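Presented as structure tokens, the chain that follows is alone, the form predicted on its own.
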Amino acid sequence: MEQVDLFTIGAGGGAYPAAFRLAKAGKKVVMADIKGVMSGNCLEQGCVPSKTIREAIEVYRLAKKREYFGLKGENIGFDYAKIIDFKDNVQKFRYAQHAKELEEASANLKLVKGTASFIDEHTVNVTGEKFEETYKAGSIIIASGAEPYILPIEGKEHCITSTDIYILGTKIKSLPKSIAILGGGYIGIETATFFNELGVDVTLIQRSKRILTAMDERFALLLQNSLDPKIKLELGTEIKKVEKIQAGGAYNYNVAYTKDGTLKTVNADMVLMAYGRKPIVPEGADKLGVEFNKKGVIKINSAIQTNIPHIYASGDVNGLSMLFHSAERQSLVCGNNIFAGNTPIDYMDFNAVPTTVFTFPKAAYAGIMPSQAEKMGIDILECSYDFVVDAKAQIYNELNGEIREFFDAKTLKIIGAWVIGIDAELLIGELVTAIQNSLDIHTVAGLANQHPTSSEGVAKAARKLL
């Protein structure tokens, strides 16, 4: 049995920032990950590969607008297999980068390839391909991530998941003529817009009456109404089954569902199961006395601690903010509190985490949204800036969308914001900094953002309230 100061179950964003920090300070740290590499699901099958594909499609979209820019060209097209090769190369490059970071890290840090399970609240067993090891740790971070949720319907085995599309070395290197996407969360919506831009016939089938049900309704409906109308949205449904159909020498699929009491069917060459992701809980965690919520997810406090102070649950595994950058910040909170002897001195502000839906168009938000403010009894002042009057949006002919900001009516401090349209993923970074630092209307309105950039709208929106 090896004694360590910190043991992490997983080596992704919820684990390695804390691991590196403690190892640098002289603490003995071991990370165990079933993949045997750093970076977690984000690089293997999530944000990096999906956004690499998106940016390739963005270049294609701009190329199709060549006449708008006064450019000439013939036969503007794409090769999806080469887009996948591009995606794979980015993943390989980043894996090599992380391997070098690990190689150059403190000698106090070790990464073990294997599956970790709890023996007791201080002891973890790791089983690898040809070994089994036991570690006793002063502190433990559970950062085991999440996996696609599979809806328990007949024919579920005929569906692919986002992992199949985005994983390194995917076998899907050609586009289907049509796809049925089950679920209207961010993964489903993003993939729907990607495939639609490449000419695939897309039908998205969603259980509720709108997309993105975990997000503010006004925000979600604004994005929903901004989507290309060629994407067929079937909302308010109940999916019954997926059936594999032989058509000549090939196969396609029928998706049966009910809507308004009527049984309907969509036929597609591919079916994507996109009902979100569920946390992966290490074996034995439930026997330690770690508390779970009603959904079976590990409960934590704002210090990222479970009810057992030296055991933390960081990143996707706690289900609160399933984003890589959020996991990194949570991991640092863990590290700081471990330094303090598992006494909380640092806390996670989940309101100060930006979320971006990388659709066409993009949409991002941060902080307290109007629906939340109403439930919390917070009166808000809101202001907006429409991209139709923005210089950069005009330059790129991307006129749809807005920046919208929400201020506490009593304190006049910004508490939330969203951006739909051009540069949304960048603009939300400035806005979340304003939220995190509780800037007031006068400060936001006084920002001198550069012209001609879309960030001018951050201040111009706030000036409408003065």
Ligand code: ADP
Second form
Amino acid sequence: MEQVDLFTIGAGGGAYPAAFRLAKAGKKVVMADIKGVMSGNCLEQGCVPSKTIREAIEVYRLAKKREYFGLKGENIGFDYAKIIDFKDNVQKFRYAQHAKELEEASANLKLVKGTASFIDEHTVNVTGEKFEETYKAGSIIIASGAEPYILPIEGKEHCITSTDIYILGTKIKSLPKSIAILGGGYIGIETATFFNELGVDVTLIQRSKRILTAMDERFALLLQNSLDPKIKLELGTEIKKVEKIQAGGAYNYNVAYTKDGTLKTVNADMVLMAYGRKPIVPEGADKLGVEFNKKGVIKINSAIQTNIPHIYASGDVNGLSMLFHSAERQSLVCGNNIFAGNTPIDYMDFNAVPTTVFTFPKAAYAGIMPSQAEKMGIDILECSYDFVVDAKAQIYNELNGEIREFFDAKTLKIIGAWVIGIDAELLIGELVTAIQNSLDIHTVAGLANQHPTSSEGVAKAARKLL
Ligand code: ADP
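If the structure you just shared is the form predicted on its own, then what does the corresponding form predicted together with this ligand look like?
Let's see the whole complex now, leading with the same chain.
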């Protein structure tokens, strides 16, 4: 049995920042991951491949606007199989980078390929292809991530998940003519807009009366109303079943659902189930006395500790903010608290985590949204900047969208913001820094944001309140 200072279950964003930090300080660290590589599901099947595909589509979209820019070019088109090769290559490039990082890391750090399970609150077993090892650890980070949630409906086996589309080496190398997407969360909506831009006939079937129910209603509706109307949104529905239909030598699918009491059917070549992701709990964790919430998710405090102080649950596994950059920051919080002997000295500020929906158009937010502020009894001062007057947006002729900022009316400090449209994923970076540092309205309004970039709106929105 090997004795280590830190053992991580998983080697994704929730695990490796802490692992590297502790190893750098001379602590003995072992990470175990089923995949045997670092960076988890984000690189294998999540953010990186989906956003790589998105960027290829963005270039294609701009190329189609070539005459607007005064450019010429015939036969602008795409080969989806080649887009997939491009995506796979970006993934491989990043895997090689991570392998090098691991090679160059301190000799105190080891990555083991295998499945980890708990024996007791300090002991973990790893089962690999040809070995079984046991580790005794001073601290343990559970960072086992999440997997697509499968709605238990009749015909669920006929549905693919986002993993099938985005995974490294995917078998899906050609586009269907039509797709039915079940679920209007960010993965469903992003994929709907990607496929729509590539000419696929998209129907998105959502239970609620709007998309993105986990997000602020006004924000979600703004995005919903900005989507290409070619995407058919079936809202307020209940999925009944998915049936496989033989059509000549090929197959397609019928999705049956009810809407306003009427039974309806959509026929599509592919059905994507996109009901969000559910945390994976490593075997044995339930026998330790670790507390779980009603949904079966491990409970943590804002120091990312479970009720057992030397056991942490970092990243997607705690279900609080399933984003790679959130997991990375949570992992560093764990690292700092482990340094302090598992007595908290660092805490996670979930309000300082930006979220971007990488749809066409993009939409991003951070901090406290108006609906939350209302529940919290915070009066807000609100201001916005419309991209129709923005120089960069005008250059690109991408005039739809806005930057919107929310200040606490009592303290005049910025508490939240959103951006819909051009550069949303970048602009939210500056705004989240302002939110994290509680900048006041005069400071935000006084920023000399660079002209002509879309960030000008960050200051210009605030100036409207002065
Ligand atoms: P996060 O970003 O929260 O770290 P990810 O989903 O990206 O989450 O990564 C989680 C990783 O944990 C995945 O690579 C997965 O293979 C790994 N994993 C899940 N369960 C186990 C387990 N029991 N033992 C080892 N690795 C695991």
